[in-house]
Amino acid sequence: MKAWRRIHILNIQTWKHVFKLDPDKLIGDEELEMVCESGTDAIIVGGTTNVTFDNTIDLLSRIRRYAVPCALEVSNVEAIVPGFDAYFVPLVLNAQNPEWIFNAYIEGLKEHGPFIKWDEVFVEGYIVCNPDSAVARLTESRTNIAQEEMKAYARLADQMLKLPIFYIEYSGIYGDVEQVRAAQKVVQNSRIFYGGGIRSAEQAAEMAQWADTIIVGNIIYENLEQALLTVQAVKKQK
């Protein structure tokens, strides 16, 4: 079953719709099987505020009845829980504190360098959207982008720091189509990842027009028959 799991994880290029689950938000064992068993390509773990070793290691234990390939966004070092098949690092390109572009990281790196695997480390070059959100605060992100600098953002991802993803979060808000157009036009190898705000198929199948990989999230928690509907619909699409 591991090497099942690797053979995936290490190929994102395949992955078209993930699950986003947050430790700090409940969620119960029949839903989870539904969540994990939707044929969604991947599950990612990861959240914001409250995320500890302890809600980690709890939801990856229980994700791990199953055969879906398992990620952990990194937000703090504290919650670094090792199993997960890789760990996705988000860069925050737009943050205006510094904290939060790199110094985190260098924590981090003092204290997990050694033992880190760097095979299953991806890092996200991330741009926050949506002023009012949690990360958008914590990181001080300058949020009023225009087409042109989302481009040049895209461009910063991939023709100059050479990342695996480009990560367009909206967090808790359904965005701009035409932003995440505008960055497909100039990217040419990462893989553009898109979350924030679907709620329904269609907003999912639209997204994925743009979009390589569509992450859903908040929507489990409210309407769970809706955000298993956003796997066959982001899958049409491709």
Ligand SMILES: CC(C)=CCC/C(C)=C/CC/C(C)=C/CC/C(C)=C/CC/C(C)=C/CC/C(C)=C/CC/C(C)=C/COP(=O)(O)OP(=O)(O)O
Second form
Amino acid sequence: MKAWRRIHILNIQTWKHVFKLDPDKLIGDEELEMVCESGTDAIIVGGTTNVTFDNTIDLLSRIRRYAVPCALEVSNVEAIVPGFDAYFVPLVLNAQNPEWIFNAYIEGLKEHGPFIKWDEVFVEGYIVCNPDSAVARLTESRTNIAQEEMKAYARLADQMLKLPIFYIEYSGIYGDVEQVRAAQKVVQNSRIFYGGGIRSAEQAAEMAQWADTIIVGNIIYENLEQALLTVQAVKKQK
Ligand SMILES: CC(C)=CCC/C(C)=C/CC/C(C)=C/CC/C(C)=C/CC/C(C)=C/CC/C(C)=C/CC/C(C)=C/COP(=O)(O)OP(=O)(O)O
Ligand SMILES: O=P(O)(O)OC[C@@H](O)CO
Ligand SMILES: [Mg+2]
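Structure of the form predicted together with the ligand (previous: the form predicted alone):
Up next: the whole complex, starting with the chain shown before.
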């Protein structure tokens, strides 16, 4: 597909289902084809550990055989690769390590600032909920979040910071649907992304009742058949 056509197909407001592929994990050509042709709304390329320029550009070039929109979730400055349809910048709202409260972003903006096309950039207000995930350890996130606090974080992302995405991240474990519901109740404009531990069509459907978009990651590498079933589970809702 030509680049000029791609510009018109990226509308995150319509996304219900997204697969997240990790450049640090191996996926065969046949499996990648099944993921890209599954009917998912988009692919996000991202991970916390061992994401490099080389493994990211390699994965992008393989995904580009297919028409599915593809965004990079930026996790480190060295692995920013041109040519994605969009760039998602995670801002971890419950990070306690000061390095992740702006220093990392300033480094990124010093290097890439003049070249960024801002209409391709979506800042994600992340709330990291699994204390044992790589992202929680790296950012030293305070993961014990009560429901009232989840609502406050949702308001912070949506009403105060006016972020396009509020991302409830349970990376690796299936989360609490009541937390997603609580956030959805107070959000006015941000799109709610839910990701973490979705391993069946039933779980996908349950989270999609309250999340605007569900993100399916690890199960792609563990049980592709189950991963593919999550697409239709979400698409046939509403
Ligand atoms: C071409 C071009 C110039 C494009 C411009 C790109 C752009 C918009 C750049 C912006 C510049 C900028 C501000 C850069 C800063 C980037 C940066 C350092 C951001 C920090 C992001 C951050 C907080 C990272 C920590 C980790 C994290 C939140 C990762 C997100 C993805 C995630 C949670 C993946 C799941 O990981 P997990 O499963 O837990 O772990 P494993 O992958 O190891 O299993
Ligand atoms: O890998 P899983 O646990 O499916 O989580 C998906 C995504 O939210 C990770 O950033
Ligand atoms: Mg992972």
